[in-house]
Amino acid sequence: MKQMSVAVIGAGMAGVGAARVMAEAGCRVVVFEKSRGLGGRCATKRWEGHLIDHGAQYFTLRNEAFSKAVRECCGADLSEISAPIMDETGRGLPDGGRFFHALGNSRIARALGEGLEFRTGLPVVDVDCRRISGEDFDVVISTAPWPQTAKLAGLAECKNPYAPCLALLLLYRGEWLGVTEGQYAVSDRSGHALAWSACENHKFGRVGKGITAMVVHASEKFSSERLEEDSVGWSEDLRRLVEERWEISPAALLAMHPHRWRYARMMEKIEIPAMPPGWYFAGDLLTESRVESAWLAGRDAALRILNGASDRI
């Protein structure tokens, strides 16, 4: 029997989850990733000598299969955040275990994808049937955001169900400035411009001595309204709000780095139309925007393909 060849578009958590299942079933799998690294929105940046997660801030291990896979491949590099997350009123949020990888959360994808064939720094911009980069595949699994997947698959223009997120990294001179030592993060769902602000120092070993590192994710409203603006303006506005909320002096500021996530969080579920023959879609659009949910979505899509499900994944 001919070995099935599979192209996976995207080396985020969903792509790695799908690729692993297909490879373990005996398929030849190639994962195409436009970035140089792996992880997608589970992203880490080495910046000014520090490791900062500017995408997914932490991950949970609620699902037994995901927990087993992560614990086996990450081992001693798996750590847990002990400081609390507060809401906008100052109340602590429930904690079912908030984990991070000591070398950056993007390393989870690398660890889970150990042994797979990745072709990074290679954007997939055009797919002729199931021919990618000069090679024909029996199956294409796209984990790119749905608008990008639909375009690659040759489908009609589709609705964008994602909200963007403007992110900002901040470095300050001095350790544990303001109220950072007593809490890891503030998650604000009131509509305030600061939907999320967190002190990366709580991920011990990531931030150098004498420094306080902060990560900010703006609200959906703020991000949508200012996505196309010059980053200088919205970065300054977010910085001032962080310093006010965390009681940090602006005089301690050392550096800022802005980042735009155009497809950050699923706003609403949509019905996925019929895909071309041999095409499948997998991603958190089908579940929810969490690290383990994306991995499970990729894994489950691959299992359905192997079990002979239809093209409506």
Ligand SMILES: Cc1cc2nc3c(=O)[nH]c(=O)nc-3n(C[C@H](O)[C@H](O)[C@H](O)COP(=O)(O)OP(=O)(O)OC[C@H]3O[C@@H](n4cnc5c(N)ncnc54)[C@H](O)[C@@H]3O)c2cc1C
Given for the second form:
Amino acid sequence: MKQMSVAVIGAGMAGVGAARVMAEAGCRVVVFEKSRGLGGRCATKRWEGHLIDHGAQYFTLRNEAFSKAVRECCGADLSEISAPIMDETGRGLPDGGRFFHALGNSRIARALGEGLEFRTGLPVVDVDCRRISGEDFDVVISTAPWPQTAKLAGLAECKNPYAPCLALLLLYRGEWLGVTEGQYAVSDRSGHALAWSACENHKFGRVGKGITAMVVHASEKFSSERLEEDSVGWSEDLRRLVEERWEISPAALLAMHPHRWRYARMMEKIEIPAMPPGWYFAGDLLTESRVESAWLAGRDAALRILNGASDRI
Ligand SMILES: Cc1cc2nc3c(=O)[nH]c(=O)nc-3n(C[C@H](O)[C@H](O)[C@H](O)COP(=O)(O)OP(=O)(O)OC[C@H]3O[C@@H](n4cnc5c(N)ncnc54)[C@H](O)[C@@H]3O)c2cc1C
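Which structure goes with the form predicted together with the ligand, now that we have seen the form predicted on its own?
Below, the chain from earlier opens the complete complex, with every other chain and molecule after it.
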């Protein structure tokens, strides 16, 4: 019997989850990723000698299958954040285990995808039937955020169900500045522009000596309103807010790096319309925007394809 060939678009958590299941079922699988690295929104920046997560900050291991897969492939690189996350009133938030990869959270995609065939730095721009880069595939599983998938699949313009997120990374001279030592992060759901601010030094071994590294995520409102603006203005506004909140002197600032996440988190579930024959969509949009949920969405989509479910996964 002919071996089924599968193209997976996107090497984020959903792509890696789907590709692994298809490969284990004996399919020939190629994962196409437009960026140079793996991980998608589970992203890490190597910056000035430090490793900073500018996408997913930490991951949970609530699901047994995900926990087992991550523990097996990450081994001693799996670490846990012990300092608390506070809300905007200074109350500690419940902690069910917040994990990170010692070499950067993007590494969990690499670890979970060990042995799979990746073609990175290769954006899929045009899919003629199921022909990608001159190769014909029996099945295409796209894990690119839905508006990008819909465009590739030649579907009519669709609603964007994701909220954007403006992110800012900051480096300061001096270790454990302000109130960074006592808390890992502040999660502010009050509508304040600074929805998330965190001190990366709590991911031990990631930040060099004599430095405080901070990560900031703006609220959905702030991010939506200022997404298309030049980054200088919104970076300055977020910088001022983080320094105020964490009692860090602006004089200690060494460097800033802005990043725009256009499709950061799902805002609403949508009905995925019928795709062209042999096409499937998987990703956090099918469940919720969390690292482990995205991997499970990819894995479950692949299982349903193997079980011969309909085109509408
Ligand atoms: C700022 C931010 C903070 C977050 N914080 C957390 C957190 O702390 N904890 C948590 O659990 N979750 C967090 N999340 C959510 C989590 O990161 C996502 O839900 C999850 O990583 C989504 O995985 P995915 O595989 O569905 O999509 P993605 O990670 O977006 O993967 C899709 C991949 O497709 C690729 N792609 C797109 N178009 C093409 C193309 N044409 N050709 C080839 N490749 C293409 C992209 O480059 C990308 O790698 C956060 C997300 C963001 C943005």
